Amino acid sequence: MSSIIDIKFELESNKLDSIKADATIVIVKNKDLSHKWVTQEDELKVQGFEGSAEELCQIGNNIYVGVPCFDSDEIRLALCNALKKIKKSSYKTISIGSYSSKRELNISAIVEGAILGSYKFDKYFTKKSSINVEKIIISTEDYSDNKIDETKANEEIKFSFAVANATNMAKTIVNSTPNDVTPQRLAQLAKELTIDVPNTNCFIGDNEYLESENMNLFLAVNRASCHPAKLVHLSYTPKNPKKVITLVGKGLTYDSGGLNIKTGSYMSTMKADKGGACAVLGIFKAITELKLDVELHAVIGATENMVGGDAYKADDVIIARNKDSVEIQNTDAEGRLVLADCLSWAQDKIKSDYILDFATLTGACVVGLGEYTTGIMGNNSKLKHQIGANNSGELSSMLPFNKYLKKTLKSPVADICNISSSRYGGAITAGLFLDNFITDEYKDKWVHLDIAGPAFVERDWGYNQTGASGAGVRLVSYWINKLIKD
């Protein structure tokens, strides 16, 4: 399932105006039209271009785009908008200068903005289109006259190229339809990430394996589907890893809500309920391509949640893999059931320094944080902050656990209920439900990421297209990269 944007990025030590290219992108900071790279100030003023945020103007072969500052995400957005402006042109080579800020080199932002912004999901169209740009030449001449470290710049190009294309791969899988990407197909796509990749392995467990592991919550969700469930375990084991990290992803290739069936408007985008699994696959792809010194495990629970005579029901009590009894009060709170068994399995089978799970888990997270922000939860405030506070461009916010919301998960007939007795704080109570299946050994090593908001948005936003954004891939790839370098 190819989604690679194969633009080549080259670093060149010549000044911007001496680089031979079909067109040049000039980023204008905070309406500053007096900079030496703005060679057509009078023409720009005639066109009414001021250099405001996201303002664009093309004069000849120069594309001018405004930004308020040189923060990385503004640079990403500028590249995305500039390439949109010329996507129908015949330009094959583009030149651009360097735009360092006080904190960042921003070469990575140029690469990511170009690759993420050029993505188009046209898998099911007969006629496909692609951008003509083949190469972007980045001059080491800097807008602010800072000295550019070429070794670091080339490292940023390599890292960002891998991460951005892995993000686009995740987008494509999320965007793909449920009749195309079934649990079996999702498992196959995962396995393909290990073909001819050194130090990797793939294990796929079927329903019989799940039964042998007493993964009864996972199996209950799968019961009404004609497609068997799949437990996927990808591993990457380099020789001298600095850390061992396990990623667990919710892989609901379609979610009808089960017997608590969704209404039509809420069901129509449920192909995106595999967003957590796709984030895990994207991170695995990026880290293995970059050959980072981290042992990485990717665990995915792939299934559908469907309606049928054998569907699990509200009022059922099911024994989880960890032997806790779970009262079912809503069959549409199924993702946490799959994750509970997968998290239990991962803790028993893999000795990890960190465990992160990813899921399009709750509409409550979208209500609380909006469509564009990931909710980060767990017991370790320092770890949550480290994951959320990076320069990836993904928006995130921490949601706090508390003992009072935990009490709302009590059941009169079982150890725990799969939904809260309160209508409020639903994202946090879902996280607290998962916390019940985290052993004491891993309480401070585990983080839950609810990506229900940004994983799939039905409109363009920033440098993200309508549909999937690959939420989680850049956020955690940046964190892993920093973790092993510090």
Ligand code: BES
Contents of the next structure:
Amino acid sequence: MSSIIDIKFELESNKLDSIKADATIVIVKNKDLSHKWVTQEDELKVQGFEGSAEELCQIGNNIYVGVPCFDSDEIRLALCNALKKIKKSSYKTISIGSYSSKRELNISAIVEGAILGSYKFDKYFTKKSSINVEKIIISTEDYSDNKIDETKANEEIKFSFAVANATNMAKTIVNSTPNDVTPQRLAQLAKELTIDVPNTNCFIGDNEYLESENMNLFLAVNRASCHPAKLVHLSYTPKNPKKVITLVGKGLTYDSGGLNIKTGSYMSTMKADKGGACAVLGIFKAITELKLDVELHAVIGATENMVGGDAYKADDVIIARNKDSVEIQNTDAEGRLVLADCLSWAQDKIKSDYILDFATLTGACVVGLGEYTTGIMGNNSKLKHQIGANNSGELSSMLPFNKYLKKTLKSPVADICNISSSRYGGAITAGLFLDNFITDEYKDKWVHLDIAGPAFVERDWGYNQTGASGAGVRLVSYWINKLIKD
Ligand code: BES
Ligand code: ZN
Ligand code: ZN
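Given the form predicted alone above, what does the protein look like in the form predicted in complex with the named molecule?
Complete assembly follows, chain above in first position.
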């Protein structure tokens, strides 16, 4: 896929000023122009550069970028902005120092800022953009004279290179249009992640398979689409895995709303309703490339939600794979139906230590948390906090379940209704609908991530471009890496 940013990163144990490169990026912390790396203080002052947050100035071959502090996300943004500035130049090699803080080594942030920030979705343009930078050399000389652990720094380069490129791959699939990435194409893209990759396997189930598994909720959502549904299962089974993790992704390659059709502007951007599936694919790509000691399963429910003479309807009652009857009251609440059957399948087929699902599930999550933040739900507080609390740069927040909201899913004609009787708390009630399909064995092993906000944002934000951000890939790759290395 064209989304790979081909920049090499090298750690060098020489002082910054003795590294040979075409240009140097200097990050200026909180207006401190007296630092030894700021060699052109007078010229910078003439240019009006003070070194405050997001300020940028180029003097000769030095690019100065201001940050308020050395938090990892500030470093990511600084790299993104510096590379934007020199993208069109002929510079091939760039040098930069180390910027550790008390909490972080921040080598990861340099790599991620460069790779994520340089991404451009140009798949459908006849003219493709390119970046001339071939190599970024990171000096182990540190801004604050901290000692840089070289082994750790090299590990961070490797990890972040894989994770950032996997995030960009997820962006490209999410950004791809519904006439390009159909369920079949999504399944094919998934399969490609296992070709010539050791210890991996790919299974693709079609409608007949879904019927044999009684996945009637999934099939109902698919019925009015001319594209058949696909259940994708990728597995990575290394020799001595420390944990078994299953990721389940909502793969709606288009969500028209079905008969409860979306109106006007609510329908466009619904190509991004496959964001959950793409997050799962991104994490799978990163973890298999890094050959981490974890058994990983990626399960995707891929379909469109369309209208037609045989479309499923509000008032239908459908028997789920787990045998619960489900009353349909809104065909636009389709993601939870696909996920309910996929979660049931994943719990029966795979013996996992953890099961995480990713979905652009509710507009309510975007209303509640804003478009930049993922909603984390589940029954295990410790696990939710572990997943949310990392320095991946992704924003997330907990949305708590409660028994009163659970009751709002009661149906007068079936075991459960696919929408809540309350107009409030829609992200949580969607999460609680999924919880209904989690067995007792898995209650504390399951976490639901509603990425409806950050999966696709219609404006630039920080080092993210307009459109897809690959939400979920970094958040959960960081969590998995920490889980098995601690
Ligand atoms: N795919 C949407 C959720 C969504 C909305 C994602 C906005 C990204 C941005 C989902 O299938 C949906 O339509 N949900 C409904 C649920 C409602 C009918 C209970 C919603 O959020 O309005
Ligand atoms: Zn919908
Ligand atoms: Zn949807």
